[in-house]
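Only one chain is given next, in structure tokens, and it is the form predicted on its own.
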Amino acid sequence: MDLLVLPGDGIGPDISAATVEVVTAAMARAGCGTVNFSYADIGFVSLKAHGTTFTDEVFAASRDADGVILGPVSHNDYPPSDKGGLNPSGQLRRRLDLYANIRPARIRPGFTPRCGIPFDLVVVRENTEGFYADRTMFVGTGEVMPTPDLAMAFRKVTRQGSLRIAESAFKLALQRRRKVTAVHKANVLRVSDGLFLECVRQVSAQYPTVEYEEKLIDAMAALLIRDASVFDVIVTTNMFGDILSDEASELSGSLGLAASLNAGAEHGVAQAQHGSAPDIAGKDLANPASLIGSAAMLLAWLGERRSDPTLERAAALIEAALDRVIAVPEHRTRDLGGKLGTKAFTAKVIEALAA
């Protein structure tokens, strides 16, 4: 198996160094086949050796991976994209199709609720349309401001993807507490969100065993802090989930623990929710943990689509292992309240692995 590891910019070397060296063990661990991993630039270091922030040749590289590690990038700092600032991020998940961004967020061992009641949830957010500028238009940006004093962004909602993101939502759900929730505010943008729901409501009439309703954004927001227990699959357009898998992260303690995958039909790129944190950049002192879930994502994603257990086991092996870590106070990152450094923490995952 081929997995291509994009480091990125800030901290996202320092992390990414670690799911690798997890990674390998886990996989050691499940009997996998052999791994072999394979590295190229993004970010800063590509603009400045070839004047772009992502070139086709790193592209080609992702589509013909088994899988994608991508890091953390400083793409708020990049130059305009005409001078080479491309979002990494952005370029794969419009050029790859990931149309799927599946973000968990649940307690984990030793973590006292922040508002008091445990939870487990999955945020099923749109990741090729909406709001966003860079995946709203064949040609330019999704953004145009006719004069100094107008700004205006176009929205994309399509009836294809409302449909399969549904679609994503509702197979998930069967696997896990088969509840689905549609989140939208159909009742002010009544043609796009309006699409949105006439698509999940007709994918919901052919999942007869699992529970659906619908929530607005801003009520939505609200109860998560009140009960987020309460929900078990949350699907949504880009923006709005955006938002809510951010707000349930910090929720469940903290973005540095919160993993993401990026899904499509034919790719998977595993992305730590959070920023890439410049100031702490090679400094012994960044939290590899959401990337680290974020891989163990990918390989059961990888598992399932191959039908091959060890991969799946691999994945389970990980997730176990950061419980098991996360769950001793010492045991955790400076973010996280402990005392230990990215090099530290990942020794002690992988020595969990083996418990």
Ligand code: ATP
Contents of the next structure:
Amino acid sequence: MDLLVLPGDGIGPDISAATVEVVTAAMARAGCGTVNFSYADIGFVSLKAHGTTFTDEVFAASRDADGVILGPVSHNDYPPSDKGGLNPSGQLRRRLDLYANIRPARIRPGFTPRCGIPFDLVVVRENTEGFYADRTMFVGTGEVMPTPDLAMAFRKVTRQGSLRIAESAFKLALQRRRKVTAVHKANVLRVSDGLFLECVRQVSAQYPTVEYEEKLIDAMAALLIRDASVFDVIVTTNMFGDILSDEASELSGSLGLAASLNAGAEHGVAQAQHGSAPDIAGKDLANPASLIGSAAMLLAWLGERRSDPTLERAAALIEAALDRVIAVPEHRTRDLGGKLGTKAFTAKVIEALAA
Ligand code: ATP
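Hand over the structure of the form predicted in complex with the named molecule; the form predicted on its own is what we had up.
Below, the chain from earlier opens the complete complex, with every other chain and molecule after it.
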């Protein structure tokens, strides 16, 4: 199996290296076939060498790989796109049609929940539409500035995009606690979120064994803090999903635990939910659990697609090892109140894989 690693900016190289070590050890332990890792530069390293943060060669390698491990990128600090500053994450999501961004958040064993109540939920976020200006247009971007004092953003919601993300959410709910919550703002965005809700309702009718409810985004932001344990699968549009999933991850302990998978019909890209954390880059301070957990999601996704139980076992081994290590306060990284650096934490996870 060929996995492409794109280390990215900031803490990307630190947490990618940790992830490759853990994935290699887990796959060996689970009896998976050979895995070949190849590497390519994106972000500032690529900008310096090639004049762009995301080359066509890297896109082709991503398309041809069995899966991609994508490090975080500092796209907010890139130059404009006509000067080579392309957001690698947006490029991959759009060009590989990675329409589902699956973002789990749960309280791991031994961990005290911030709001007092343990929870285990997944945000299923539409990934190719919404307000995300870099991926919603055939030509141009979804933001325009007709005059120096007027800026406008276009929000894209399609029937096809809404139906397929709803389908992903209900399928996932069948493997979990069988509840889907659609999050929207259809009381104001009557047309666009109206279409989104119409599609989710249509799909919900095909899953009579899955409980279905709807919540307004503003209420949902508060309800998550009140009691996140009542939610199982949350399905929503791009920007609401981006924000709610960060909220849920922070409630679970730290952004450093926040794993995610970008999945389409043909491609899967593992990517931590957080950004490039330039404040702690290269200092052996980053928590790599986010990207390690994302890679486990990629292995599980590949295992299901290929009917390969060894890949699913490798994914389960990684998740269990993360649980075991994070359960011990002395084995946590600093973002979780512990003392371990990235490398020492990674060594503990590998040790736990063998236990
Ligand atoms: P960017 O500009 O790329 O979005 P940022 O620092 O503004 O970067 P995040 O990277 O999401 O935004 O980080 C927000 C905060 O969370 C930072 O203080 C960062 O140090 C911390 N953080 C993020 N990821 C991790 C991690 N994996 N381990 C430890 N701390 C993290």
